[in-house]
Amino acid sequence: MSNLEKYNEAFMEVFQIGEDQLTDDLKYQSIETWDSVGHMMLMAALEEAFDIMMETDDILVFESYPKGKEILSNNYDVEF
């Protein structure tokens, strides 16, 4: 499975949503789901599935689909 896939599968199963949601315009409170409670399971959803401790930091500014992919590739080396 790529990166891009379990990224991807991490949404899909803490938010219950399909794949065609996963846009740029995906983001924090943008969907019922993604609510602080949401947010907390995605970030230990993605932390499991690529095997990284996050920052405080950076569970705070992830605020969306695509800022996420940015935060994982510069600061836990995540290639998507």
Second form
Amino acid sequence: MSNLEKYNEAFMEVFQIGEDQLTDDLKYQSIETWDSVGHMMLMAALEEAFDIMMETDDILVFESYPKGKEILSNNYDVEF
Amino acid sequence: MTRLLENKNAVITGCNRGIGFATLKLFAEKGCNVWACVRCENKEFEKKAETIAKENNVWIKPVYFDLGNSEEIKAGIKQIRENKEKIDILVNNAGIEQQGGFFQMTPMAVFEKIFKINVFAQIEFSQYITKLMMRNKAGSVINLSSCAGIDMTGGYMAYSASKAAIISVTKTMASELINYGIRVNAIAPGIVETQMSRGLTDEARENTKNSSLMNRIGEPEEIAEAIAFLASDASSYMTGQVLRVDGGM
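Return the form predicted together with the partner chain of this protein as a structure block, the form predicted on its own having already been given.
Next comes the full complex, and the chain you just saw is listed first.
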């Protein structure tokens, strides 16, 4: 499974959404399931998927689907 | 003995002595596997842990890190994650004591040190471990507070205040983590026969002992039993609570 597939799967599993919703418009609180509770579930899923430990500062600024990719790529060496 | 924690996996801090060691032993006897967190590498402890594990047909993995050092905490977490096992239980037991003294005679450095270990490090460690627990949508966290954090008496402000803070931490964690099926409770022991309590003045020990209905000092094993109860499904309807185990103070 590619890193992008792992990334997408985490979003789809945690937020119970389809692949068609994984767009640049997908942001924190833009859908019902991406609330603060869902946000931490997403962080836990990504940590498990990529075997990383995310810093609190990164968790705070992880505000959208594209921003998340940028954070993982820049700070955790996850290549997309 | 009932295998109340059969097939569960627990992380326990401060496992090498006192309440932590009694909890490690009891959890193993109840069928629980344990990541036994200890500050310094200790061959004697490893031998004891190996014997306990063998006798109870569980695994015990020593993990060494200093709670006062964030980088070491992260390294400890990495070690725990490497096992790829689910985490059911977290016991935040490790802590430090304070030598008695009026608060006006207690240097701020003492307050800072005690809060760093007894409060901030507990929060930091819990942040990492509970993220690992969340994926299972179940779990139990037990924080070690103290009756000193409820019944404030003079002479131990830094320690008492840190243990009072743990009660607040427990209640907040409980309200947030219930969203992920994780229960969080605290134990507030009275005076217990440990190396830590032996650091109290004779007068303080005697006063505390005499203020309990049972008129005696508790044993670490008696606290461990309460921790096991909160860790187990026997307490499935409890969260955000502080359980006093103090001989009736």
